[in-house]
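Next comes just one chain, in structure tokens: the form predicted on its own.
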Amino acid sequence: MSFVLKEEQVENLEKILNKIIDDGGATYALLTDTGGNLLCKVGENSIDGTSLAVLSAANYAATKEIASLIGEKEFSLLFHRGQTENIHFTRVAPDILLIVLFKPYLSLGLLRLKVNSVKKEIKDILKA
């Protein structure tokens, strides 16, 4: 699977990332394929993007496996909660997956609210 984003579609991805840790409460966004190909990423931690994209997409393809095994097509909700900081992972398109980075205090069903409510936002600029 390969991407060729225009300047503008990823100006346009970063701020609807932006909107997510500047509304939701996040403190690092990030797309990348599953393929582990970063498309883009925000947020002001010193984070490897290009490392935390290709780890979350292995790691969301080995969940999506342990799905097939016990006869689910996939999981709903894929996060891990750290002490000082939550990683959450969501499907937006087929190929594509939203990683977002949250503080413990953050609610994670706020933080699915807002996560839902920007998925199409991103589906329509990647089919731009």
The other form holds:
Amino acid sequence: MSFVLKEEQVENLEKILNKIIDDGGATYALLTDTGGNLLCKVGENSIDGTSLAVLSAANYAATKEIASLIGEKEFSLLFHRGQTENIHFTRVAPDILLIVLFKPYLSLGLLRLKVNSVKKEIKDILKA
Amino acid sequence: MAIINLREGIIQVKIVYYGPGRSGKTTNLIYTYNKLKERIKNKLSSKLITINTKGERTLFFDFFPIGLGKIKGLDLKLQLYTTPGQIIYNSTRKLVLKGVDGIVFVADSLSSRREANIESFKNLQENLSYYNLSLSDVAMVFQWNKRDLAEEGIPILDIEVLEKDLNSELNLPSFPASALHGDNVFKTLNIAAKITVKSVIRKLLGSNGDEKMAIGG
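Next, report the structure of the form predicted together with the partner chain; the form predicted on its own has already been given.
Expanding to the full complex; the earlier chain stays at the top.
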């Protein structure tokens, strides 16, 4: 499933990711496909987005395999808590993952609400 | 799963080095990475990521991206991966194949590894079929690695044997190589990249992608 991302699509995706940062309080957001190809990223952070996309896709895939080993379809929550940064992984479309970095003082529940509210928008843009 | 991002002007393709355990897949990647680093005087922005076991074997994958020249006005970015070759790691090998656009099958020239090559090749076909792909859906080249061992008097398979075992039906480009010494490492990658990009462009943009491209030298 290869695809071409048009300029307008990338701009719209970036707008949505910026909403997660501006309204949701996240520090960095990135979209990747499940094969590890970076689609777009936003945020002030100087993180290597290419590597983050690849490792996140691998992490997601490995976790999904663990789920199937124990008889689950997939885990609904996948996130890691760090000292100064947390990371949250969500599948927003069949082959697309949204990775969000946020500070530990931010509520995970609120972030999840924000992420859920933009899922459909992302899906619609990618479908176009 | 190749992606063309028209905003960034990037075409991104995924090439996976596949083959039996210890055939030299990681060595290919390390050689390529080090040479590129040397040539552009340590200004290579990409990192080589390896997720290894405590020993020297690949547990999950090795990965690094390379930015190359332009093709059809777009910056070409290759994502190079290796898979773990050992039989027990089939689930991770399958995961690394997700979204693959091109494959370099690295066969071991050691006489004692003939069966392992054939088994790994069959395993590749099985794992591709998991994603509803067949060998004809992905661009592919063969590399007959470890040819240098002949000079040390170690018995190795004739190229004709390797061709007959693995490439007789497909008749794809193949390269005798020594990943350890770098012989034909760039040549393999160059041709693999060329045919992969060509097939991706044909699929996505509907043209044949006949542009000049050279990696390393």
